[in-house]
Structures are given as structure tokens and as C-alpha cells.
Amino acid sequence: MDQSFNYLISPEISKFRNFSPKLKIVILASGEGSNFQKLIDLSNSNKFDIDIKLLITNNSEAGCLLRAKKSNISYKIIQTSDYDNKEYFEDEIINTIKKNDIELVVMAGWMKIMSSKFVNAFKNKIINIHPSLLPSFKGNKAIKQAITNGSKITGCSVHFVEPEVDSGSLIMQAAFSISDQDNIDSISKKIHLLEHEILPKSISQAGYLIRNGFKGND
């Protein structure tokens, strides 16, 4: 992790939790995937017990879909565009997912808002990752939004999903201050590192609450 510029993580969980079998994990990712790769290194490397079933994204031209590829991990192109109407298409990636038989549903710079049906569908079984401190500045151009707002500190958040965009229970945020020069380049470089620091250790974190059933959190 990149030390030159102070954050703070909460919680802080020092390890990953372990899964034995591997925890079924299916990435939704519509970029170019840095997060995706973080997950392929520590599983590869086998610090991580995490077994990624499929990548799923909604564009042809990502680079997520190489990082896959390079990988042999298999993967999946759903796009809107191919579909009569966005039902049909969260059909196919509901349909996409049941036949992987996954446990967890991880968005990964997924840039589509989805519908209750899709929520519904994997009820405490999605999380997403969000470069704002949540509840503020939902929506698209979070960063833009802290700017624009004068906010003095800014960050990313994990979350399980709800319905309503940008909701659902914090699992893990991270944070850091904003300095005078400071923009909206940089800000971004600085939560993209956070970003692979935090996703993987919610990922384990929500994979524990659901195998053990949100009984607890010991």
C-alpha cells in the first residue's frame, strides 16, 4: 500500500478470514478492473480464499475482460443493447449468476444502477464499492461532488446493496483528508489505492456474515 498520503481505515481488519471450501465469488465490472486484478493476485497467491467463478460486464470493450481472459477466468458480456428492455437484461445476469451457483455478488466499478427484482434476487448477497464516505454524495461523480462541496475529507465505501442507489449497511470505509492541491485526478488515484486495500478485506468480512448467517461478527 501506497504511504504517501495518511488515511485512516475502519474497521481495521489485519487478515482475511478463512473459507474452506473457497468462498464463490462472481464480479460485476464495467472498466477497466483494477480491483478485479487485486482479487486475481491474492487469490492466485493464495492469500486469499476466494474462488472467482465468473466475471460479468455489461461492455465489450473493457479492460476487465482482458485481465479475465489473461487469467482464465471465465466471463461473461451482457449488454444492454442486446436486450429489448433493462428487464431482459437483468433476466440474463440473474439467470447468469444462479447457474454459477455463487455465494457473493461484487461490484467492481459496475456502472449500472439495477432494479429491486436484481436486489431482491440475491438478498444480502451483493456488496458494492462506492469513492465517497457514505451516506454522503450518492450517485455518479461522487468525487466531483466533495469538491464542489468544499468537504475537507473524502474517501471510498463498502456496502451491501439495497434497492435504493448507494444504501445498505457499511461494511468497511476508508478515509483521508483533502489538501489544497488536491483535484480530482488526484483525489481519484488516492481512492483507487484504498480501494484494493478495503474491497478485499469487506469481501472476506461479508462472506463470513453470510456463511455464518449474520449471526455474528466474532
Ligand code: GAR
Second form
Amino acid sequence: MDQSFNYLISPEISKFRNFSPKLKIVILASGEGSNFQKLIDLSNSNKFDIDIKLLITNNSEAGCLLRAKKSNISYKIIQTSDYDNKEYFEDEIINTIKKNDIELVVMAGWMKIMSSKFVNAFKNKIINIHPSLLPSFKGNKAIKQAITNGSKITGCSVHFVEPEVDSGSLIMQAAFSISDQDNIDSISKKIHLLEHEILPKSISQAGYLIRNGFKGND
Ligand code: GAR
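Counterpart to the form predicted alone, namely the form predicted in complex with glycinamide ribonucleotide:
So here's everything in the complex, that chain up top.
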């Protein structure tokens, strides 16, 4: 982890939980896939007991797809343009996940807002990473929103997914100060570094809860 800036991660989780058999996860990603890559690396180095059963992407040009191919991870491209409506698109994702015997759905840079039907199909089994300190700056362009707002502190959050966008109980957050020298690129870089720390640990925590019969916090 880059030590050139100060940050705070909470809660502190120093070790990954052990999962035997490995925790079966599916990754939903739309973009570059650096968070996905971090999970691949941890899994390959046997530091983290996860079995990445599948990548689902809605973008056939996405970097995450190349990463799946390079690491021999199964993948499926499911694009809205191939379906008559959003419901059919979501149904295909639901059916694909259900066929794959998945314990946890991980949105790692998934840029589509999903319906209540989708979220409820995997109730308490979906987590999402978002580049802000939720509940601030939900939705698109969260980093830009924080800059425009004149925020002095920002960061990233991992949370269980509820039907309302970027809502649901928080699992981990990371925060740092925005300096006068910062811009969208430097903030984005810092957020990614922190995301690569908190996403795996949040998966570990969520997996532990799910294996122990997690029914949500309500
Ligand atoms: C991450 O910063 C993630 O927080 C963000 O997309 C980026 C994906 O990076 N997600 C969202 O904005 C979801 N609303 P990556 O493709 O390099 O993992």
C-alpha cells in the first residue's frame, strides 16, 4: 500500500477469514477492472480463499474482460443492447448467476443501476464498491461531485446493496484529505489504492457473515 499519503480505514481488518471450501463469488464489472485484478492476484497467490467463478460484464470493450481472459476466468458479456428491455437484460444476469452456484455477488466497478427485482434476487448477498464516503455523492461521477462540492475529505465505501442506489449497510470505508495539489486524477489514483485494500477485506467480512446465516441488519 502506498504510504505517500495519510489515510484512515475503518473497521480495521488485518486478516482474511478462512473459507473452506473457498467462497464462491461472481464479479460484475463494466470498466478497467483494477479491483477485479486485485482479487485475481490474491486468489492466485492463495492469500485469500475465494473462487472467482465468473466475470459478468456489460461492456465488450472493457479492460476487465481482458483480465478475465488472461487469467482463464470464465466470463460472460451481457449487454443491454442485446435485449429488448432492461428487464430481460437483468433476467439474463440473474439466471446466469443462479446457474453458477454463487455465494456472493461483487459489484466491482459495475456502472449500471439495477432494479429492485435484481437486488431482491440476491438479497443480502450483493456488495458494491463506490468511490465516495457514502451517503455523500451517490450515483455517477462521485469523485467529480466531491471536488465540485469543495469536500476536504473523501474516500471509498463498500456496502451491501439495497434497491435504492448506493444504499445499504456499510461494510468498510477508507478516507483521506483532499489537498490543494489534488485533482481528479490524483484523487482517483488514491481511491483506487484504497479500494484495492477494502474490497477484498469487505468480501472476506461479507462472506463470513453470509456463511453464518446473515439476514441483513433490519
Ligand atoms: C472504482 O473506483 C469503483 O469505485 C467505481 O468504478 C471504479 C472501477 O475501477 N464504481 C462506481 O463508480 C460505481 N458507482 P476498476 O474498474 O479499476 O476496478
